[in-house]
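Only one chain is given next, in structure tokens, and it is the form predicted alone.
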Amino acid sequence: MSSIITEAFTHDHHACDHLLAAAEKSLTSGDWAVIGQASEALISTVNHHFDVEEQTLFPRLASIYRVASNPIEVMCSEHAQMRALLSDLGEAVAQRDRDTCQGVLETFHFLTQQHNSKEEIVLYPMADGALRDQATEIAGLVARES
């Protein structure tokens, strides 16, 4: 079976992980311009990833494979939790509150690890099977230029 969707979205998870690590590392610099840039890169990239899943991948998968609806609902709920954390991060950066930034990033890191493993093990392989004819198009939506 093809794994185009799994590979593309997992690759994007790794890109987000690198940006998360960069945001965490930026806190040690004490330079709020650097912290702000690293945080904004993380927020923007994660939001793009969530948007592609919520606006394209998940609706197409649910329309073909109805059993996916419940796991998709859980993933979207987790997205909402993580979006709230990213919003908190943006506010903490604006207030130059290093401790809150660190706490938010630690919580985000923990939630992301759990969330990504569920998508990579369950939803993406399901999507590869159900959306074979659309896999290249969908994968292209999440692809990033290196």
The other form holds:
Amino acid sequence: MSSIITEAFTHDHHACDHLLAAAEKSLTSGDWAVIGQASEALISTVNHHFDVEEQTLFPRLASIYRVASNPIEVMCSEHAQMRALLSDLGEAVAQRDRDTCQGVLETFHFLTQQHNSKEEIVLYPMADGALRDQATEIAGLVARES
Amino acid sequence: MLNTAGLSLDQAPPIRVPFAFFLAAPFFVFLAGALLLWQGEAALLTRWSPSALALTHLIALGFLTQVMLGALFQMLPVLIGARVPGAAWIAPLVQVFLILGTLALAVGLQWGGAVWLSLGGGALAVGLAVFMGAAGVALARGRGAPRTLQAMRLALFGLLMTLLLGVLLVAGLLGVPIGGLTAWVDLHLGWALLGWVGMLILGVGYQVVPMFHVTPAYPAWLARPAAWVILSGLLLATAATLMGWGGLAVWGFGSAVGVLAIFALVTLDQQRRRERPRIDVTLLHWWSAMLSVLLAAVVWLSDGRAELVGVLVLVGVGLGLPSGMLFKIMPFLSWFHLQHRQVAARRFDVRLPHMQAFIPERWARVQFGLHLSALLALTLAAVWPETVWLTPLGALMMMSAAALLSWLQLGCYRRHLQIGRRFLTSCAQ
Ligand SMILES: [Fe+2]
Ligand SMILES: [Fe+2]
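Same protein, different form: I have the form predicted alone, so give me the form predicted together with the partner chain.
Every component of the complex follows; first up is the chain already shown.
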């Protein structure tokens, strides 16, 4: 069975993991310009990933497999939680509040890991099965230089 | 065709289910510490003493297995994309039998008594069988990372073998004639430590080590054969025990021990290459547990004292790793469930604290320090059993570590309830 979608989106998850680790590392530098850049990179990459899932991957999957709509709903509500945390992160960076930055990143990290794991195990393989003829096109949406 | 049975990605079951397991577990460490304080010299003098047997089961079943079962009821949807059916009512049932069985078995092993032993063995058999049935259904439906899935399935098989051999040994203690009882005890121990605990660490480790600290994935040369080598080693040891060939059984155990030692080395190397810079308590617990595995393997392979191996495995790994996991899982679950309620109640005016607010990192580090001192004191006590003050010192450290763990857990739960109430009270205004 094809795994184009699983591979591309899993790869993008890892790209986000690297950016999160980089943001945490930047906190130890104490240089707020560097911290701002690192968290900006994290926020925009994660938001882009969510956008592709919410606007393209999930709706197309749901239109073919009705059973997927319940798990998709759970995934989207977790996106909302993570987006809220990212906006907390932006605020904390603006206020130069290091402890809050660290707290938000830790919470965001755990939430993201369990979220990604569920997508990689269940939803992406399902999407690979359902969207065989569109897989390359959808995968292209998250395949960015990294 | 696509298998969609049991497809559910929400965080089932409700938070009280895993928390009941987590909150009850330190109580057994406290009991084990008290027993050690009271009967300590005998316990570390020989693994065959009644108190050594009782202690082992209090820690292995009361703490380690209890925490792991609670975590599995919670984490299987995340790890393998399938949940335990009926977890909300099966889990409390399993827990009641596990607790009663462990207590009765410990009493029976310490003081003798056919009633206690059969009660303990019987209750554990029922509780664990129900768990294995339910988790078996989830694992049969599971998907995702093949190495994790395989190791988890084999861990469940290891638990089954441990249980069957345990029941056999209880029968032996009750007077059923069994030839070469000590060889069967070794086999029970082998399946328990290598087949259940070891395999579970493999399965969970493949997933959470890269996840928690952002490390590369485990190398295929290790992950592909590891679980199978452990399984074949244990099957070889079982066959050898049946035939009465003690020498061959040792080779079977040895290959499994070797694999776990390599796993520990690779894990330490993975964590050295982690991208997240922070050294949190979970990482500290992993380090001390993996070093304990390595040391235990060296002692066992060089035919050292069995009591020393026991301390390293039970305290270093059996108490350490679950504690490290609890410090991450409990704050996360508290936060996660509150977040859900917040969304459901549309109460965005109530600000949620982040994960770390549920268990203060500073106190978690103090708890790790106590745990480490207990491990150190008891390791030395097992090396020099004639130094009489080491064992009570270690026992006291172990009890204080358990008490502090319990205190931190209760604080986490109290915080969760407090914030949860805010959703109700401010609604009324
Ligand atoms: Fe997602
Ligand atoms: Fe995703």
